[in-house]
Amino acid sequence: MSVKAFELVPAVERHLLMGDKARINIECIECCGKHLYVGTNDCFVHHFLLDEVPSPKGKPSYSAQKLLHKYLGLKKPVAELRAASALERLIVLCDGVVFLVDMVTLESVPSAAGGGAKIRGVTTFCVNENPVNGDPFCVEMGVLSSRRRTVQIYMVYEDRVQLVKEVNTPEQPCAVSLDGYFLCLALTTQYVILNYNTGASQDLFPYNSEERRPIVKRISREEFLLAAPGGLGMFANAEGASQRAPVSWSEGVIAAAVCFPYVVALDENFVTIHSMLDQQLKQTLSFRDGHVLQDFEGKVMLASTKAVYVLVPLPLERQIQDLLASHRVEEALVLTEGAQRNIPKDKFQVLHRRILQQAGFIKFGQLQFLEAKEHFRKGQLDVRELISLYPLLLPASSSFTRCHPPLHEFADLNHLAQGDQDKVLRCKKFLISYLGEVRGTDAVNGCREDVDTALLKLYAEQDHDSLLDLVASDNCCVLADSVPWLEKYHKCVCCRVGSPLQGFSPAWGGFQEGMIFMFYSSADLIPLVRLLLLTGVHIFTRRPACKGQPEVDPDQVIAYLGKHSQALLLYLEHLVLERKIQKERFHTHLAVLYLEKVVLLLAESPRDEGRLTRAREKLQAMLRESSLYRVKFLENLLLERATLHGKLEEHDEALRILVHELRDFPSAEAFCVWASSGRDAAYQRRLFHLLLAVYLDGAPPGEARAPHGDGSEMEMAAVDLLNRHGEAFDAVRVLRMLPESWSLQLLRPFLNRAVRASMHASRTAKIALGLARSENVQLLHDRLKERRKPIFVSEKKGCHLCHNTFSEPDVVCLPGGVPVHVHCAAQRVRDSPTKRQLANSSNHT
């Protein structure tokens, strides 16, 4: 898809540039700030001082001023130009000639002129924009011979140049580009990258330069863009490896430059623009005759054989504006996000923001609302920006006005709409969940009171079932907008006197201010009560810790709800799972509630599966997980006899009522995990041998057990057991409890995972039983080195027993290597109370 990156602005018209001769030609060209050197085919040199005229439309112009231009001695065309502006030297190549021209005057360097200085035989070169000579006043320059197959190396001085280095090429090189030590080459077939520093080389791709002319253009720091086979413009590194994606441009192309984000490339009858960051063809320009294509210092120039032209590049943020005009978000997105190198961090940043909350608005108005609400939280957008566009949302009292200029183009949800009732319920549904997810974030710090009071709003308006949580928390509503609001839509709504801002936040400490209670329906009866009841449990859990008040005692609050289930029970969850409270009466009072509600659900008919569901979870996770409550108070329902008998590791009781009692085979494999975690593998092992065995067993006490092979529901839930907890069981046991007629194919699963953990075992037993030989070797290879070390033994060293000197070569070594008179060993081992031989006694002296 199109758009409009750059215009093609004249800069240096024909007239201005070679009057009436008709066989004038540009050849090359060459910028440095404003100074615009020409090269023609007729060995002219051409200088101009280019100026950028400002426009009040706003439209760029340039101005050139031509100061000189001089005959350069030569009948062959200037074939390059090179300004090294650091020694106010041009580089020129004609007729296979590189020499040095004074850049204000034109005049040639004299000693360049004269004496050797001249580079012969030169088809084409480039210079080093990132040179590695740390001279600043010395440019280097990659130099390509017709004559042999080399890249030569120069130093370019202010009178003088000088041969460094000289790099033989496999093949005849065509075109050369020089970054650091890297040189990037098109030779006859192919595309390298060699280091002249190392000597190493690392092939491309292939590519024939009969058939089209190679390109080869250094776009940054050791990144190079190539003309690839297919019409592809190929990005490469010095490592030979491409990180961005190739553009795709004509077979034609004859030049190209880059201008980030952006591929300019060049053929014979147009210019055409490729993103570097989504390789898309952003704009096609109509250019004739063009044949030079350069990017001088983030300045785009093309000439034709007639003039020269220039490039300019509209700003970024004008382009991504008419990206997103055209609800182009992504690629908008994906331009905002390349340009940040070229942007300041602090203005990208609120760019960045500013773009992202447009796309939220676009996405919105396309009713795309997770896109939207992703680029609104990305974007940080302020919630007063989207909550206006709903009419009458926002409290009267709000100070708020929109962004300027806008980020959106709607005047409110009516104008998106158009008069689409299901787009604006849509639309509701969309700010409710948005507000409700952003509600409790610090994107609403400073507008709680409009978030909140538009939120209460909306939940009136279309019936929804959070209003009365709303209410009932801490919210910020504003009352002068909000009773109307309720009273408009018939809810009911319990609400202090005399808070104008914060009217729906109850008191925590009491109800120490009225309080007026509204209703216009028998339906809104049953919510009220509930509102009420959790209210008035509130005032004891959420009551503030007020210094010189005491604290209320929990017993006299049980005692004071005793007769309301409900709210006991909310208050005795909030002691013993919230606060933790480690008291006995508590948790048993608590199980007890949980209960009698499982055994009232069981009595209703018909049964509310979902809510006994709910009950009977809660009541299981009471059990298990409390240790204090009294046991025989809670013996009622079977499956939670079955979780008390666990905890009083009264296992086979446990598993005979979920088993033969509850037929619940589920819960009975929970039952063992439950009761095993925590414990050692030899106790898990033992809780599943016994469900096993319960299921192998197939009756309960007192009935005649049935016969095996008979396709029984516990042998499936056995065969069930085995597959998936195969790893709890000792296999070899299993297989001795197993019925002879079972198949095999049944307990497959569980036989390849026993071979498994099986072979696992005893390869892991022969590695360290392996591991213990090496060591116990090494020890002895130790013990042997320190037995044969020589003992030193002289009339100047003395016994270690006795205190006398050795008179005769013969010792005893004791442990350590310490060594003593023959007959003080022996003494020391028949005086010795357990007449022990020495164990590390040595006779070798």
Given for the second form:
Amino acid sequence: MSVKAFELVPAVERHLLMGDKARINIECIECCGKHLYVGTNDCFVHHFLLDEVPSPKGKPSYSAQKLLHKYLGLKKPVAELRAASALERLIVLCDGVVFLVDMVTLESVPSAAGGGAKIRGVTTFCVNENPVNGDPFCVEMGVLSSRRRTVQIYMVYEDRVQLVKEVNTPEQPCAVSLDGYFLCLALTTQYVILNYNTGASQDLFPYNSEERRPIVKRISREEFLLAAPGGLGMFANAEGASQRAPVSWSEGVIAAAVCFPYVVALDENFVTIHSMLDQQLKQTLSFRDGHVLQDFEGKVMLASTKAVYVLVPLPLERQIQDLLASHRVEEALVLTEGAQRNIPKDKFQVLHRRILQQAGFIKFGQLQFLEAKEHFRKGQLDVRELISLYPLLLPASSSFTRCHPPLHEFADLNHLAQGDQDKVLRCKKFLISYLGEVRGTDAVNGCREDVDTALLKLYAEQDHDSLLDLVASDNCCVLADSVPWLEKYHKCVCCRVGSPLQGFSPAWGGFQEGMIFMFYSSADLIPLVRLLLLTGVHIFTRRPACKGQPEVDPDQVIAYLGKHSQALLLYLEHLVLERKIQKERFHTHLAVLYLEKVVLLLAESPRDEGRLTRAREKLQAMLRESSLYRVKFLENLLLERATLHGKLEEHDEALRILVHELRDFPSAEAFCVWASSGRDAAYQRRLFHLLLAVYLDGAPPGEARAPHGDGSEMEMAAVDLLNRHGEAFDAVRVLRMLPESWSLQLLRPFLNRAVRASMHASRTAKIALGLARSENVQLLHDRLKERRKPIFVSEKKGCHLCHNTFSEPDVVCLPGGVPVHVHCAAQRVRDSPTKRQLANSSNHT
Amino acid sequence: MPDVSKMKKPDVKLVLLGDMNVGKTSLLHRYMERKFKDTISTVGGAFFLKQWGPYHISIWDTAGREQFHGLGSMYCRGAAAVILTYDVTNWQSLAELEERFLSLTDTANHDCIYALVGNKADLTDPKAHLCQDSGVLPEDRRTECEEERTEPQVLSTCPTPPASPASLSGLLLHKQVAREDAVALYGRILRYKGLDEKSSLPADKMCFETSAKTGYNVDALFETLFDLVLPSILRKRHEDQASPTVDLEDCREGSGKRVRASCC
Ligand SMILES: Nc1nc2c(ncn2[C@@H]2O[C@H](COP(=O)(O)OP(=O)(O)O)[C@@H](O)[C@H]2O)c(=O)[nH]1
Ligand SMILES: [Mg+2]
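Moving on from the form predicted alone, please list the structure of the form predicted together with the partner chain.
First the chain shown before, then all remaining chains and molecules of the complex.
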């Protein structure tokens, strides 16, 4: 499993350094910005200016320009070089001595007064890249000395070095790295972490430093990379714990560096590159005579004994794309996600999303749908990218175009499946489930039409159960695309609803398996439903008889439409008038509907004569043409008609219908009671007289008088009426109306009651008269009495009737001199039983 | 698949210790990937991140090889739970735990919990072999076991298991480590740690017999431990929130309480 993560690019070639002097070797290097310093075994320091040369093909290259070289005068190899750029100094270790050199002139810096600029007896040193002390004009340095079990901390200034701390170690230290207060040390038999501030020490793990060269390399804040037994590269933090799994090197590693997310290690023959993310070996470069490997501000440099190289990382995106191109999805994702910290957030998000989407399509192509879905979801894929793989699914009106550069290598589904129908089917099933999941979510904002239409098409094509659910729910299917598609797959016969209502677009009704369904967008709901009800019936009437499909059961349809009379009417007309179905049920139903309509229109005020005439014509035509309707059933409706006449106060017409057409005498009587309820006695009396007249008209004397004939039936009804409701009649008028021939016996209950009633009335009237007179006398008496004494009215005094106080001086005095409000007195008079009686009986007397 | 979430900072650490070949890597694979596959001898160490509810638990697989022994203490540093693993068909593997591995746990948390796990139970125990009570669906497992069984085994210590369950009992390996031996060792571990048996987790609960091969008891092992380390996670989160630096007074007080709690 390899990746091309780095490229080895020459920086300083042999001839620039030593020409053809064979015995001269590179000992150490230091790079600071464009400045490259090389220390050699003949005690020279060479200074180069290193420029990156932009190249058209993107293949990086470097050009080095030699500025200066300087002999340091010690005849020993230059062991280490470190730049302190803020001080413009190079810290040099040569022949066990640390001293300072000017970065530009390479001249040794003379000791300042008051302090030395040299440290003697040094085996190695390191610079603290994360010092606790924040002074930018001094550099903190950890120094190991030969034959002493101590670590010394020095501060390096422009012209002097100053010892600030000395810590003892249990064994001889041989390698050191520094971060904050933490010294990471390789001792003779183990690694330790030492806090030079507190003196606290933490053992890491055993390591035989005499057997193998130890490595202690600071890689980030408080984290170190160490060479461990068995050729491991171990990570350790300042607490002495490992937070990353180790990488596995060869035993002979001499140097290591980190260039995120890779660990680069150098042994005699190779540069190996491991990923810190999955610990796998990613790349191996053959490299002979490797001597130095170091990273300088993110730039990894290598030196053999004769030349210097730069290890140039390939752009991350290239690496990721390479991985994707070889379908190594997981590695690509690990690499992407691992790079999160090294890329600006917004840029990372864009990159991450794109990689996820590509990864999703790779998994999709391998039919690993579960993974694909997860990647699509995380990568916030525009679903239309996926839909567009399936020919014809996107509506013609869709504005979608695939993203560029493309997310995948497939032209379409057929290309992907290479003619394997099973694959095609599985992909379709996947899309169905995927769209079903996303369609309710924000992920499809802005493309709901496309998604819903695609889903509808798939459902229809795959004969999916959820088709009805989709159309029945709030959806955004594009009508122009959906209708032909549905018709093509015989899912339904669609009946377009024209657009008489403004601003409502995808509305239509359809039919399948005996059910009505409709599309709507919720805002149009109410106008749409009305519209659909009126025209929706076309679904039934215009539907051609399909072969194979079972005929719709008209009874079911009618039961359904029963709730929507207008549609029902249309449907019945279709059945009876157009299809001429000879079923009594339908004919009667239609006739009844016509009739109802006429009655309804009749009752309207003001009447719409035009509509009424049309309705009447239809009814009459129906009654004339059809011989199948049940007359009886229609008759029942006369009752309602009578009622309506009653409402219109056309009582004679109402009673005529009830008596002559329906011969329903109890109803006629009930009608009188109902129509006069809430009215005064005179009104009721008029009604009853009217009814009596109707009865008597129906039985004119001298006509057929058969015992069971019409006439006698009416007479009996009249007699019954009189006997039952005698009190409601004016007996005198009745007696005048009645035929001569009627026997007194027949009318005895009526007459009895009439006589009694009139007696009662006259007596009550007399009593009332007497009472009124006495009241009058009483009042006169009081008036005489009150004239003599005053009646007090004040705001604090209450009225005896309503108990409210008086606000005006006008009052009425009740008998006994009690003052009451004027209106209260009037009320009392109105309510008084005697008065009422008097009022009633006044016309009797 | 490599764990993509490694960059997240884990809340708590679990460490698997034990001699090489006892099946540490296999146990972890079984739990994380729900399958038993060929392993190569672990180099150095590896870890997995497990999402457990809202928490991230890192589980370290260590190398049992003598060569990497020195790294053990580092892996154990700050561990909330240590799984000491042995092979039920190999007495020496249990002895090694006490001799070599126990001392590595000195760097673990003071309230670290210890589990003793006898792996490869399928080789000695028909119940584990047929694997009736693990989290996997019985059907899946049966076919999986059958597949495994037909594969040639390259284990020097364990002969190829029988092909048919009917003849199983006759061919089972000798179980070298009885449960009682493990329970006894657990007691000695507590003593080594200076813990009181009564106030510590009971041996019953903390001694497991598992099979990475059939999945027997594997989920139970890990999930029991996850539940037990939850308080440790919460405490750590609380501490991290309260102060990023260590408060010595606080520590002393905390440990004082702990001692008191454990002796009554
Ligand atoms: N029969 C059986 N073999 C196992 C089991 N677990 C591991 N093994 C085998 O034991 C060997 C060592 O396993 P490994 O997981 O690498 O052990 P580690 O060194 O502790 O990580 C491998 O050959 C595994 O196939 C088990 O539960 N049953
Ligand atoms: Mg292993």
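Values in this document were obtained by computation on a predicted structure and should not be read as measured data. Take the two forms, superpose them, and find the largest set of C-alpha atoms that agree within 1.5 Å; that set is the rigid core. Numbering follows the first chain given and starts at 1.
In the core-superposed comparison between the two forms, the C-alpha atom of Asp680 has shifted by at least 2 angstroms.
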